[in-house]
Structures are given as C-alpha cells and as structure tokens.
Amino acid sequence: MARPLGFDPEEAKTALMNIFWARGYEATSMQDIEVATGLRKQSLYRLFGDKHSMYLAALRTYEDCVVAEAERILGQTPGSARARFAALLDWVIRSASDAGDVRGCFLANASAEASAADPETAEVLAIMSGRMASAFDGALSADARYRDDAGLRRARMRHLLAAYVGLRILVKGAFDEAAMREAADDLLLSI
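In the form predicted alone, what is the structure of this chain alone?
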C-alpha cells in the first residue's frame, strides 16, 4: 500500500505558480522551488517530474485560478459590456493595490520568455489565450451592437485583450493606482 503524501499537492501547485509567475522559468532555480513549496527535490520530482513539468503545472494552475476568475467576472457581472469590463479592470487594479500583487500577467510573462518556444508551453499558452479571447468575446455580446456585428466584436475583443494584458504588465512595472484607474477609464470609453 502506498504511503500517503505528507503535503497537499494543490498547495504545492499554487506555490509553483507563485514562484514561476514572480521569477519566470529561467530565473527560478530548484532551490527557489524547494523554498517556495517547502518540499525537497525528491518529493517534487516524484509528484511533478522535472522542472519543465513543474512549470507546466504552474501555468495550468494559473489558468485554473486567474483565467477562470477573469471568465467568471466577465460572464457573471450583470449589465452591459462596459460594466463587465469595468469589473474585470477593477479586479486587476484592486489585486495590485489591496494585495500588493505586482507580478503582472503570467500568461504575458511566459509568452515573452524563451520557454514559450517550447511546444508544450506554447500549447498551454494558446489554450489560455483562447479562453481569454472567448471570455472577452462573450462579454462584448452583452451589447447588441457587438452581438449583431461579428467583425466589430472581433476587432474590439482584440483591442481590449491587448489593453488588458498591457494594463497587467504596467502593474508589474511601476504600479501607480491613480494612473492605472485613469488608463482603465480611458479604455472603458472605447466600449
């Protein structure tokens, strides 16, 4: 009979997500991973495999947490497309101001890193990007002018997605809540 784990695998995945999100793949050492998770290499390798597999698990955890939360906000906020995107942008800014989360966007960070050239990583990133695009498209469909014009909706979705990722990157660089709110307000005027 197998011995039960002395740790929670979900907590380990969250710790992996946080360390890779904050530092990136290349800058994160196995020692960093051990410290972040509180686990020894042997346990990490047994649970996840190699560092690359740990990184993929971190990206999938980000998808399950952050991408899913963005989908939830856009899908469940009542009202117009503008109201839905206002809720999403407010969530990003509050995360940075209230919780001090200035890691930016793990999806963007991973896409910019050399590890994104890896086919498995690229596949996970493409799935996350597709989910975000679909959520943005769905939120825009709350307004008749976008619902009835697929070309306009697609163009606005790409614009908003690029702006959203840009806002998340600005949070990582030099967070100034007033400037972020101003940028979000300007973006909302385009909806």
Contents of the next structure:
There are 2 protein chains.
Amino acid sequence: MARPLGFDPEEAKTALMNIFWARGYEATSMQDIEVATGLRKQSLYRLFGDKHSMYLAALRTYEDCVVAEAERILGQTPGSARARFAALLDWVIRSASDAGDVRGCFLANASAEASAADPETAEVLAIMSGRMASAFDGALSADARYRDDAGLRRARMRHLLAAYVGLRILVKGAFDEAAMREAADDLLLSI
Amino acid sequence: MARPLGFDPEEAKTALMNIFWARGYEATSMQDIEVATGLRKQSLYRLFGDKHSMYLAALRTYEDCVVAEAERILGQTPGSARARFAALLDWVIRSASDAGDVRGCFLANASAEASAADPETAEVLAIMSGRMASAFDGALSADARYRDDAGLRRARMRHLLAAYVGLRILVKGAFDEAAMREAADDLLLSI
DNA sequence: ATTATTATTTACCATACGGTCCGTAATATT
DNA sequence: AATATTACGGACCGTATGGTAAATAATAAT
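What about the form predicted together with another copy of the chain, after the form predicted alone?
Next comes the full complex, this chain leading.
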C-alpha cells in the first residue's frame, strides 16, 4: 500500500502561485520554492515534474483564483457597466493599499517576462487574457449601448483591458493610491 | 601611456540596453552579455563594475534613447493633444508590427520584474516614469481645456499613462496589430 | 629599447542552479 | 511480521553563474 501524500497539492499550488507571482520565474530558485511550499525538491518534482511545470501550475492556479474572482466581480456586481468596472478597480486598488500587495498582476508580470515565453506559457497566458477580455466584454454588455454595438464594445473592451494591465504594472511603484484612484476614476469616464 | 579602449562605451551601452530589454535582468547571463556586446567579461567589469550596474546603464540608455524619443514625439507633433497622442501610439504600434519589435517597453518590463526592484533601479524607473508623465502632461496642455483645468489634466494623464503601459505589455502577445489599433483609437476618444 | 599605464585575454574561482539517485519511511493488506 | 507500493529526506550531480586573478598586449613618451 502506497504511502499517502504528506501535504495538500492544492496548498502547494497556492504557495507556488504566490512565490512565482512575487518574484517571477527566473528569480525564483528551487530553494526559494522549497521554503515557500515547505516541501523538499524531490516531493515537488514527483508532483509537478520540473520547475517550468511548477510555473505553469502556478499560472493556472492564478487563473482559477484571481482571474475567476475578477470575472465574479464583473459578472455579479449589479447595475451598469461603469458600476461593474468601478467594483473591479476598487478591488485592485484596495488589495494594493489595504493588504500592501504590490505584486501587481501575475498575468501582466508573466507577459512582461520574456524568458518564460515558451509556447506552453504563451498558451496559458492567452487563455487568461481571453477570459479577462470576455469578462470585460460581458460587463460592458450590462449597458444597452454596448450590447447594441459590437464594434464599440470590442474597442472599449480593449482600451479598458490595456488600462487595467497598465494600472496593475504601475501599482508596483510609479502610482501611489491617490494616483491609482485618479487614473481609475478617469478611466471610468470612458464607459 | 595607457592602452586605449578597443570599443566604444556608447555602443556597449546600447547593446546592453537591447539585451536586457529583450530578456530582462535575471534571464540575461554574463555570457549573453558577452555575446551581445562582443566584449569579454573583464572589459565589461572594468567599465561598468558589476552586472547590476550594467543593468542600470542599460535603463539609463533606454531613458536617453526611447523615453527621449517619446518626449520628442509628444512635444513636437503639431496640433492638438489628440494628434500628439495619436502620433505616439502610432509609433508604438508601428515598431511592433513593422519592425517586429515585441520587446514592449523596457520601463514597463523592468517595473514588472520584481527581482531588479532595489532602490537604485526603483529610482531610475521613477525618474523615467516621471519624464513620461511630464511629457503626457505637456502634450495634454496643447488643448486649452486641459491647460485651464489642472485636475482634469492630471487625471487624464494618469489614465493615458496606464493605458500606454498596458498597451506596451499587451503588444507582447495578447494583442495583434488590429487589436492594438482598436484599443489606441478608443483611447484617443478619451482626449 | 625601455617604461608606466591601462586594456584585453584567458584561466580560474566559489557558489548556485535545476535536477537525479538512493536509502528510509509510511501505509494497507496479508 | 512481511510485503509492495508510493512518498520523503538527504546526498549527490554536472553545469551555469557572477566575479577575480594573472599574464599578455597596446600605447605614448623617453
């Protein structure tokens, strides 16, 4: 009878997400991963395969956790498109200021990190971007004028997505909370 | 009499900028830098000190080259604020599509790369962000309504800067040329 | 030709890196 | 207790990494 796992794989994935999100792929060593997960390399290799596969698992965990939360906010906030985006941006700003979380957005960070840009990573990133784009599209559709004009909706969705990604990069240093709120408020005027 | 340098330090800095911009700090090894610059490590260490100082030199070169070019475009394009931003965004989109340059923006990439986030790097990045923000502020001032309302100008500047940074991240994979143009056109409607 | 100074080339260094090997441990079943 | 199976811990691996040491080279001045 096989020895049971001494840890929860989901917790390992969450720890992987957190460390790779904070530090990026190249700057996170296996020793860092050991410390973050509380597991030894051999256990990690047994479960995930290699460092790169751990990275992909981290990205997928982010998708299931953070991208899904953004989708929930955009999809379930009652009212207008603007109200939905306001809720999303408020969530972004609050996590940076209240929780002191300046990791930005793992999707944006990973997109910026060229070294991890192999086809598999690119595919996971594309899926996540696609989900964000769809969620943005859906939130805009709360307003009749966007429902009735697919071209406008798509262009606005792209603009909003670019600004969202930019805000999540700038939260890491260039923009303080006040600047974030100012940018967000002006962005909401576009809707 | 000392032996003269066998290379041009400015060319070395440009080569450093290009390799670090393409690959980021952690994923660029000293061997990569040797290949990119055509110089041996000892020569590089003599001139720059250490790898991190080479990175700072690369960022400063980017500031003098690319940030300065964006400033020139925004400052010297005749006409309205919108025309100025249109020229800037066109330049961004054209470098991605015509020149196949998908490195994005070194400033944005460096901001996303947590490992290089020591105080010195943060300072260089802050200076560059500040220059971009000032250039955006100046370009908006081409229109009387922005000249006459500092609060509006500042909020719009922040929004535009976020969207610009986001576009430069998204150009690396999530947005093709058509998507870039669509997002840019919608962004220009905000001005 | 010699000299002093800096620059380049080559070899070398200690440590870090991602990954593998192998002995021991944990478990249910018999 | 013995067994088979998987899981974990610790040691080990070959290569990569950022950096240093030392010999040789380039140059103008004497």
